[in-house]
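Coming up is one lone chain in structure tokens, specifically the form predicted alone.
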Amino acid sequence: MSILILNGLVNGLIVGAIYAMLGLSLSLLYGVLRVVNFAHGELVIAGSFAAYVLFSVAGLPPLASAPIAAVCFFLFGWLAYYLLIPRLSRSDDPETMSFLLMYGLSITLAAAMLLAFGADSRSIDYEFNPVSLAIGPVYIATARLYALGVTIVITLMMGWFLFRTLPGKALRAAQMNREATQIVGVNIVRLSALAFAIASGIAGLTGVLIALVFPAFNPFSGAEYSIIGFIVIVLGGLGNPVGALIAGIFYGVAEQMASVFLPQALAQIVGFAILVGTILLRPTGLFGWRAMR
């Protein structure tokens, strides 16, 4: 049993790191734009399919396709912002319209992937050498270790960007007070486009990691990852990227440990129990106080 627990902890940390990437991108988008992106999971799965196409057609390994997916989805996010989001400001009820718009985008992306790839689950038949590594009594798939390494690098890069660069500091300021950021002369439209583009780029990169770590994906998998992303940002505190990172790791460990101690059917409700408990006991999230400072 102790080996099972140790395996659950290690795999929970790795899966949690991927969930943290989901939460980071979704939290960054909500913090700046105050838009709940229901299409985020579909963007993630689109990243998985991008890695699948690059591997099937060009023979490109998943890790090599990760930067390509990140750049392409960054550009897509930048374009999508200017095509979709500014129209919301001219609506009588921007908040409701943002829900409808993002839900419509979610359906559109899922339908496009269904049309292009069919309903069957796909996977990338790529193996690292060696397939797994032994760390003490725990055997870890090499693909998962590479995925963990990529998430650590991206997290460090995002930390440097948010805390050391002028655009990053402007994004943090907009998360705290959007109106005050505009008053001091920041172009909030361009800043919002940057936030949308970065969130989309991270979503595409996360999709590549999901294709690398999890056994299969299909056009309908996006809703699952959207739900996980929402649980993570609620748990970490809405609009708090640091809280989302910590909450993602916590949720991943909780999910994996639940699969050790509980039947599979019961383990799936752990995420919803965490979400409901957080809303009831601490509506601002575990780290919501930081976002409100």
Given for the second form:
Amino acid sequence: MSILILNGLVNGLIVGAIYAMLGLSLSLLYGVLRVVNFAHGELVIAGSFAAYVLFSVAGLPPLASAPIAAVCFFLFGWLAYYLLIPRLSRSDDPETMSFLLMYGLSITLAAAMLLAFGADSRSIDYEFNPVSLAIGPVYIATARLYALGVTIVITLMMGWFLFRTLPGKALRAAQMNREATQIVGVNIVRLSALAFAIASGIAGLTGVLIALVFPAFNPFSGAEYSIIGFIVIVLGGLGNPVGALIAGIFYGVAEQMASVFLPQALAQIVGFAILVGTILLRPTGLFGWRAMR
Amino acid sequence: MTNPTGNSHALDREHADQIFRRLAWLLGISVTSYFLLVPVLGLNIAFHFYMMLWITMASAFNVSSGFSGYMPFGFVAFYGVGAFTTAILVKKAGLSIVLALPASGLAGVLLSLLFAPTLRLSGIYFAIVSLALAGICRLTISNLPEELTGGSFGLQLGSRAEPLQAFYLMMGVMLIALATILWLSRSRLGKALRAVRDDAEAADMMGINVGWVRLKGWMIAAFFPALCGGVEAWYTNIVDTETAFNTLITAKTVIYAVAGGLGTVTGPVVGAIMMSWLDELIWRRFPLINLLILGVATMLLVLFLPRGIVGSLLRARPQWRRFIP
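Go ahead and give the structure of the form predicted together with the partner chain, now that the form predicted alone is out.
First the chain shown before, then all remaining chains and molecules of the complex.
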């Protein structure tokens, strides 16, 4: 039993690291744009398909396609921002309309992937050598370890970017107070485009990692990851990247532990229940005191 | 006008009310006679059945989103629970549809009461929670014992429903829904709902019981999709969790309502009729890219026609606002 728990804990950490990536990109987007990206999960799955195509057509291993996916999705996000978001502010109720817009984008992306790849579940049969490593009594798939490594690298890079560079500081400032950031002379439109692009880039990269860590994906798995992303950012306090990181890992561990002790379907309900419970009881998130400070 | 101002104001208002009532009757009679003529003229019954279903769904969604300002992205929960209630009552309890259908509506209202605590959330929190609650409903029902819900194969009703009977039943539900919403748009409750939507604190100051008014609007919005689910289950003779809780049902409802324009009675009706026709034309020619077109159409609507057809018309001609239901 204890080995099961240990296994659940280790896998929870790895899965949680991926959920933390989902949360990081989503909270960056929400923090700066105040837009909830219903299409985030579809972007992520599009990243998985990108890795799939690069592997099956060009024979590129997933780790090599990760930076390619990140750059492509960064550019896509940049373009999508200028195509979609500026028009939103002209409507009477930008918040509601942004839900609908992103909802439309998510349907569009899922349908496009359905047309291109069919409804079957896909997976990348790339194998690392060795397939798994023994750390103490626990065996871990090498692919998962690499995925964990990538998430740590990304987190460190994002930390450096957000806390040490001028554009990163501007992004954090915009999360705290959009108007004041404009007053000190930051071009908020370009900054928002940057946030959208970075979030999309991380989403694409997360998709590659998901193709490595989870057994299969299909055009409709996107909705699942969107919801996980929502759960994570709500737990972490909306628009708080550090909170999202911690909440992602927390949620990953909770989910994997729940699947050790509970039947599969019940474990899924646990996730939704955590979300509803948090919103109703602690709407500022588990680390709400941080967001309010 | 030679009347004193106060008097002319009252006259003017009465005149506007008269036009409104005439237009409302015109709307009711034209919708009723159109659908009554469908079986007589031998038009496509299935297509018009679903058109009425979408009119009802979009109109009910409008009560929540247009009148009360809540965007329930898990709207399908009410539909699915209604479908399963009817299916279980007809199949397992052997009730006739006439008794099972009101029970479905009741189930929808009960579910809305269960979800009532979410009404204190707003904007994004409400949207996300609503989505998650629909997921919980789907998972819960698919995990109920197989004898009750039929498991992954779904439930066969074995109801021998005549398509024409289902058609008239759906028409009855639609007319009741439209009449209710027409009444709501003019009633004290409807005005209170709009006031609460625009500024809850101010409405509270004016003596409106904010929580109670929101709850009433929410129950109305939940009642009709549950009925729709019930009628559809009876019509197609089968329910399963995958189709009864399909997010596409929410998607279509939202898009049809927005296409017509939220906040007016005619908006969702116009939107549902127009989009049903568009859907039918697209479906016939390109069944594969149907979903893609639905998604692109949503984005284009939001970007270029965010107020919908009727909403844009009223924006261009604000003086018509008093007449158009």
